[in-house]
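Listed next as structure tokens is one chain, alone, in the form predicted alone.
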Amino acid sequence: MNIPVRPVVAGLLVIGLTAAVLTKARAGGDDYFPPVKDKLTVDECGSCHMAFPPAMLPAASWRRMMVELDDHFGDNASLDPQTAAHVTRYLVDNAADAGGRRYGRKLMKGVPAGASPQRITELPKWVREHDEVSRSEWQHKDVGSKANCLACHVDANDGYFEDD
């Protein structure tokens, strides 16, 4: 049997390139933020809420948040010093203005340099992206608050925050 090699190779090349482009688009799109991969950080932060991707805030925000855990949005989320140091290091190393810069720069637009915002939901880009969500939708029993990303973004734990 004589199989024409060129068309087969060309077809495989097209399929491979298409898969690579689509994978890259999904992994690096405007709605992607690398999820938390550090087990201790996931365990500690994720025990009360979604472990937010570090690239969603600058390093100064994570540092401030971690030293104020005794009043973490109204709750005492204090950690032992060794655990706090580990989680802080992970968050700071992957923050929007550090290792997570490639992804975090999207949310940092409009945030003054050196600022340490504490709420992702108050970042200018986040506010613009969610301006079509009504007050009643935020208050829906399945949503509860603006910080409950998983209520609308089912793949948020994997870093995908697409709203379509």
The other form holds:
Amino acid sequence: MNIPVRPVVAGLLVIGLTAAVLTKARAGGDDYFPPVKDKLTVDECGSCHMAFPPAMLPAASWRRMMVELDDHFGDNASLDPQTAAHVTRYLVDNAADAGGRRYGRKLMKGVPAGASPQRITELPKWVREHDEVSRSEWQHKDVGSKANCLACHVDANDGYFEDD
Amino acid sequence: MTPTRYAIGFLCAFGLASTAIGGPRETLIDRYAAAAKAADAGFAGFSAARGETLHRTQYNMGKADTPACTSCHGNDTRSAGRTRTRKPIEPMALSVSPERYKDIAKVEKWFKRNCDEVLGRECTPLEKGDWLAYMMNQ
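Please supply the corresponding structure for the form predicted together with the partner chain (the preceding block corresponds to the form predicted alone).
Following is the full complex, with the preceding chain placed first.
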């Protein structure tokens, strides 16, 4: 029997590539950061702002942030020591250079090893990704703050930060 | 209002009060009342009216972007407020947020943070009790 090799190979290639792309898309590709699943961390971090995914900052950042909660971007957000220890452990375990490496690796591009940046919105990759957003869009009454991811990324609470 | 209606109203209020006795909210109010009395022997109970004034006054004594409680909680106690990152805050009025004020540690945590942000200091037990009286009345 004469099997047409080329069309079969081409077909398999298409199927394979499609599957690869779909798998990546399902995981969210570069735009997926697993949301916080720890209840205490959601409650404590998520009452004033979205509970940002731990894979968006390296472990050193979270450690520093959690010992500087008495001046948390100008607010006193201090927690009792037991709660702070629990939240720190969760954030550090899932940080961009720890358990969350798979998701956070790209966002860490340009962040020197050992650095402890505090604002996700000042990471070089974040700045590049948002350079198309105009000043007036940032100041729109429904946005108001760069910490308000949900204003544009409607599925941010599920971990999806794709362009909308 | 007829005397019968007064009586019914009274019985309802009494019934509500007695079902609430011993709950965490009452524990909290009792604690603030004891502290308020210790600070001022003339303490004669909390006032929802004083609580409303506390809630609505533009103090400008804490952080610049939070001159008043209403800066984040909004003017209507029965509607949602929003934080400065635009995250919604459930309404403060007990009538629309019936789960509020049950967790003493949580109430204390937020009084501590928010009084500091608005007033630049901690709230007194009198202020806390007045404010709670206002919200429980809403």
